[in-house]
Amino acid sequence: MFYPNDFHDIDLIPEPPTEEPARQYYYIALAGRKLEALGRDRNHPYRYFLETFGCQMNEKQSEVVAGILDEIGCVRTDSEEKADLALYNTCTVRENANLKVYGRLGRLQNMKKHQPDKRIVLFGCMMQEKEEAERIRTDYPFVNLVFGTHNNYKFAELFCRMMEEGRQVIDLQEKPDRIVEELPTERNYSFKAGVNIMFGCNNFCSYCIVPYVRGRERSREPEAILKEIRSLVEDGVTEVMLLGQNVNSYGKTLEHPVSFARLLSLVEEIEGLHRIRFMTSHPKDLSDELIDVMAKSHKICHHLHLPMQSGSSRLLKDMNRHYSKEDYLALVEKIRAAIPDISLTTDIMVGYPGETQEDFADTLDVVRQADFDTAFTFIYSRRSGTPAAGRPDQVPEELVKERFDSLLALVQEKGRAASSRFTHTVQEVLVETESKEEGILTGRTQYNLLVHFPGSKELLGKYVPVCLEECRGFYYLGRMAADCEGH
């Protein structure tokens, strides 16, 4: 995007630069020449397999790693077995995410016995936990490279170390020291892209490990964000997703503070940009200014992800969420008054320590009143090092499962009813993928609803008017408006 057109032109005779990102450009060039030399003795290019666990922030970081590997001269493959380099961007929000990684490592260990030259890389949130990184060091010595969330930008440099050193390389930073811009990125889509506007989190919810593995909040300068989006638009992007652990607190750490609502207004002014999305919003500091900007905007999608976690004021206080059940419902009412067609989605946790039947009933009550289009429901997962993990009043597993099933049934019932309000309307759909079934396309409305409809793959990346004919809960079946009677 803003990096050199040809890394082959970089002079490798002097010592590596100390400033970033020039230092990483140097190592991209160095790694590329190392692979060129390696390739002379091979009958195929150096292939890599990359899998991402977790959130869209992780997806964005994986795009940077993929972009660097592409510049180095590696070729991506969907085959874990055929890859010379296998990389895994890890998540640690819930215990199950960690278990997935260890399950994968068991298979990779056996694979590496038959492919001793295969290199394995683990990075991301799970690796930022000291205990997990130490376990990899002692129990999984066949893993070649480990790094965390704070030094993702150093991947080219770490790749060179891994290729040069005949031992396991573990490189972790305890705290983030900088935001490094202008690194190569391999986007998953040509027409839409995620854009980081901030990193880290200052909320310290009692159940959440994110502030410990991603660090404290750091906002990017608005000029850097706008520059990146303009460049993306010039490259064919028409929809951007602004990313942060809590976008509502964007700009507070800047030398000259800028509100998130103001940033959205600046992004809206970019010509050629058609849609703006963002996530995630914390209810405690969603401002009237932001609601007003969304209501007046012609580009900001009318979809808001507003994590609730629990409907119990007592538990919300214990979780350190800084709002009550009544506050949350009042906010929902205020949003709907300003933006009547808004699509609201949320996160809901079941089984937080000390949760009583009365607390759970409050959660169900909010679901009945708020009319969420979708709610992402999950069972509380004890994360080591968080305040909630040490609580003695953990809820029995059988009771949690019973409550979870009850919540899920209500969420599906209410979600189907809320989503079906668009039946027999024509909506603009951004076509994203072609289904496994040939001739069936999949896209999203501005309300973040999935739509499947017949069409040709030439429509990928385009905005198409689609008649939504049948609601199937959280997705629609439809036809292009020109093919529908009466349109």
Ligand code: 5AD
The other form holds:
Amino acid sequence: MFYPNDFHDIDLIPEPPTEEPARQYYYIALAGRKLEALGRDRNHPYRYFLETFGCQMNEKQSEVVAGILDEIGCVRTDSEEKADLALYNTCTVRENANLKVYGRLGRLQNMKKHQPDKRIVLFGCMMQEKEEAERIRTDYPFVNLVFGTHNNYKFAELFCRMMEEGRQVIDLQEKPDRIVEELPTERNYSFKAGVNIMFGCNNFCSYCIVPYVRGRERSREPEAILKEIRSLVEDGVTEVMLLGQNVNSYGKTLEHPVSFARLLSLVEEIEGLHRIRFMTSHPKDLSDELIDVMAKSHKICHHLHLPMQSGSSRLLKDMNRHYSKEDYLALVEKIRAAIPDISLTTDIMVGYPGETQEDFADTLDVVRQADFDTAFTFIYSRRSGTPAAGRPDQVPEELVKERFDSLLALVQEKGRAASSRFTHTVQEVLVETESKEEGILTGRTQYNLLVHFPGSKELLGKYVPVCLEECRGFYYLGRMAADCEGH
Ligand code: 5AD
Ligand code: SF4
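For comparison with the form predicted alone, please write out the form predicted together with the named molecule.
Below is the entire complex, every chain and molecule, led by the chain shown above.
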């Protein structure tokens, strides 16, 4: 990567630098020395447990936190009990995510009775909500450090403060002020990586809390993105996933605007890169230029995640989505005409305020027509502060549950049928993991379908032609093409 190879070389005598990321490098060095001193008095290293809730953007921010912790000499553990430091990257998109965090806190309070030196850190989207942070301050004083999404880059500095100060540290920044590049980042796989291309969201869909906790849309400069991907490729990465809440509006706010389609063309030119993925696409911003670039590309996977949310034009208008049922179906048709083998996936919500049986029937109708490979289904969750939360016509829980069950049944039936179209074809699979069963590998086709097949673990990270023999709904059982009859 681009940061110093050895943080030990950083001179800690002068005041910390004020510019970023030099300031964080200083604190990484300082934290490393603090832990070294602490380690001398103990017979085991400082251990951390990190759990991430929510989406891939949160995963990315956790990778930075883990990268910094690894750099300062902490060791990751899967045991929440044994950890000296327990960190939780929180999500608030639906109420369930918040409830999970409070569940963890109940358990941690008990653990802390026996381990008073255990330190607890909460960060991410839920902490960015004023009421939640306030609740932690008043009701959960045993939490040591709280920070949000906009100051994630300051983790090393906040870690030092937490270690020095005996009291709870809460550091929240209301608005994002900068994009800090080049911080240490942990990577879960050596051959594939997620790359942020933008942060935040400007859409203000009426049900969604994301714009309030992740702020306005900011795009990274294309040069910074390309530099990061080139460096990942040098490190052995062959598949990248470009990440943003709404990648189709990438680049609009840059000083020199660049379209997402153009960015993809630039990424395509990187030698050694084999597969390009991206998410999430907003249907209203999906351009013909993008469809064209995808259709011509040799590297962009033929998979689009295109959240529809609802099939009712009336509700879509109320949700502030800027497309109708007909627009959505026309877009699906246009994409399929240009890229016939495209795999489409989506997000669908039921129980949005005012949803009638007729609105719901429209949702089912789109599912019947669009042939999604997978659809993620959600029950509408009332998020305080969003326009939809104040609506008096919330749908009764019983009715929502009923609709959810019938939607799920249809989605599964259609998904199974759509996914099975690859049966008895040979597909290129990127081998990602060896399953618990020795000698069985798990890989992914460009269509994002999982395939399990026998093979040796030397194939991890490699692209292998696999014959897809049996569709099991959302995954396949297969055999390496070389082992198949007729080859
Ligand atoms: N309730 C239920 N689902 C929601 N989503 C976003 N906000 C809410 C909410 N308040 C879903 C949308 C989005 C996905 C990431 O989460 O379907 O596409
Ligand atoms: Fe939320 Fe809509 Fe932005 Fe997606 S596009 S993050 S649903 S506001």
